[in-house]
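The chain below stands alone and is given in structure tokens; this is the form predicted on its own.
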Amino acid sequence: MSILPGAYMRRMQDILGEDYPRYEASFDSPAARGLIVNTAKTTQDVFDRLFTMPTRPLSYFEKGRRLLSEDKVGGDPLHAAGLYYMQDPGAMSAVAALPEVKGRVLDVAAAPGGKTIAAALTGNEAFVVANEVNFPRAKVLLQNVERMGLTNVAVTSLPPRDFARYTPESFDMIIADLPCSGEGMFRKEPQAVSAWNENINLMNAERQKEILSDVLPALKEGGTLLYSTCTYAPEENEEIVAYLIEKYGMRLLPPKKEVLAVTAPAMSVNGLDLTNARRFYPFIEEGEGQFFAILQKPGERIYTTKSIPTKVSINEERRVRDFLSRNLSAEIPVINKQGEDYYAVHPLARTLPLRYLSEGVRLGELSGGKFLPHHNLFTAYGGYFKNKEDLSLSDPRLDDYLRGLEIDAKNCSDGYVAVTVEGHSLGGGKCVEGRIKNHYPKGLRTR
């Protein structure tokens, strides 16, 4: 067990009372591991048939699983194909608590991407802008979104205040999983214990208030805010919820009933009943600590359906669509250009005048009169490619492909080809006379 700071232990004893020994005992168990099944790429049944590590479904989140293995998944071809995303089971509880996810959603501090992915998988009625102000972390976020092949996510790296400035009252929902003292991660991350001190909670609370005041003007009247942290500090949890209620007139909403059994009610602050805000403890359900609250902004929400025309010339769009129609059996509804690259964008993306790292699915670029497809085209639409080379999990060519080597072509014809594993796209290549030239990105290749 990690040696916890004395002041922290005393505070947790006050909060938990007779449950404190159960909390302390949880440090004798390893941190829980979990995953989200990517139902945009596969079905739960197919995933269970292909995934060999033992899992257990989560009672509160249909797409979530408790992973009952300590084996690493980084080299798993199913992980490379984006069939699942690793996330702590406790962290899944926040998005799982939402009654619905619909319209334009801003995940304001999204890296590495767990809550963005969970929100996007609710269905194509949601369009998620995944933002991360830290640029290196934003690149990791983008890589995860591309691997999962999500078609209803755009990625930005902007200060939160830019959304209030450029897109006021534009989002139906804001997900604010904000930087915190990380007390809920003490079992999993010993460095969080060593970084803790008695001043860190108030410092983080002020930072959280600043971010919320910057971003809340971007939320529509009647819109929903999902506020969450991975800490137990009341200053960063209940007191922030009370601040949102008292300063902004927000109303605390009940979570889905499935999460009630695996969480504890929040504490009262300033006489406010905050029972609908919830605390996830590892002694109630396996997973690391989490706090979340669902709040509604005053007013009546009107969902936006209009879109702004794209900025692609008729000639450019014709050339891009000519390549897509030759190679794909699916129709890409909206195409836009960002820099030299062309993107398949969600219709609601074009209502937002933002600077994107990625406006949607990066299709590729025109060069010397030819269209050069990007890896993201294969991860998102590989299942629709007319020319495919499918590899089984036992095929020796699978390891070679993930290492970046050329492989023999057994089923595909000459031209661009989607390379799939058990019918799920890994990436692309180009078939030439019985050999597939490997286009799997160098940064993703196994050694």
Ligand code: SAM
The other form holds:
Amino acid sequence: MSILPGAYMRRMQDILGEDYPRYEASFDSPAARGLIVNTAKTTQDVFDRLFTMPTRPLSYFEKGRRLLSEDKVGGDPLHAAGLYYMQDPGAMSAVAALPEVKGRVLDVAAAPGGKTIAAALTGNEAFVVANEVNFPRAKVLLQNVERMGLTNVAVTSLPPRDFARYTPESFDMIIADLPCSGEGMFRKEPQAVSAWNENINLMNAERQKEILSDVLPALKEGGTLLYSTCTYAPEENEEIVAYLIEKYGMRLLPPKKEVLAVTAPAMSVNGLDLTNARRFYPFIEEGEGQFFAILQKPGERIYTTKSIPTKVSINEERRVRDFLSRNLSAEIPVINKQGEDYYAVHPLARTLPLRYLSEGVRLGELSGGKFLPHHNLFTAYGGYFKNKEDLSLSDPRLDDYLRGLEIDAKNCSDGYVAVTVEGHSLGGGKCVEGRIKNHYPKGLRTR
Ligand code: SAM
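Show the same protein again, this time as the form predicted together with the ligand rather than the form predicted on its own.
And the full complex, kicking off with our chain again.
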């Protein structure tokens, strides 16, 4: 494999031994693509009926599929409606390995959102704080969370140490999918090969330790840490797990057996048995490289919650709820205000004193006494709108709607309307005398 750096190849030969030729041969195939079905929005059966590209279910993650096509999905209306999220099957193995996802979850390095989405769908009663320190990437993360219409996710853009400071011992689980040297991505992203050098692993390992030390005080005693990378370097993988065990007294837990079956055990470090930490290799199962370990913080986990009052006045809440009850058939339990916007928030969000970029579902704002709905209200609760215009996949109005054009109204009556595709919320608009004024955001339009 001439494109791979010599020192890297020699290390992989040492690690893999007689399996090395199989690893090298994996570069002859294109990177494996995958997707997560948004089971908060649709069912697997409906997805199969609507999605025309060939897929194969993953044996280790029931929401995951291997996509058996190289076609682009960007312009697919089902993608725009958040029926699925593209993620490589290897990256899915880490969340798939978790025996349960419950309570308050912090995804400390979350953009663009794959692990957050998988976790929020797996633990639909969990509340996930998706954090991304890099602000432009946090905005992409937010856009993905909104497109999927998730109601149990809030987004922050904070340095990891802020969680220890403002929310000590508050999370039942922390997902730390940390920046790494990306060796597992060499097949998919050739630029990761050119960025590689012999110092990169130690540099990343130092940063990983720093992020973990910063964020671990935010994990409850007895809470779970999912540590993952997309690299093969022992310095960034096994040595980090050993560091967590030796410095923090953490205990390595076994992954789900379906994931054990498609992954290789981690290597021993400092005499520690790390076989429950796992290596995902493309020559065992189709997907890009991944490493993960599930660890438990010492102590006993206690589920405690102390509510923080919302910042919305009785009068404002009445006006927002008035709009919602006229337009929606769903009950929104908690409403909070952030800046000029009102949010439907998960009750667990109101137990964490955090500065949110988005505290939950952005409902809209009051302007001159009128409530103006935000796109996120339609993506998350469009299915509950009383006034709906449903477009089939073959309806020519669908393309026009995605391009931002006004479309004819066939079913809806005057007022705000949720535009759905095959019954799945896509966006919104305002119906006026037989026409729908398009409220699909400019930045998302196809042309
Ligand atoms: N979990 C994401 C997913 O599934 O889509 C992928 C996360 S990616 C491997 C690592 C993320 O860590 C990047 O978004 C990067 O911006 C962020 N990051 C980089 N340096 C960081 C730091 N010092 N502290 C926290 N996050 C950092």
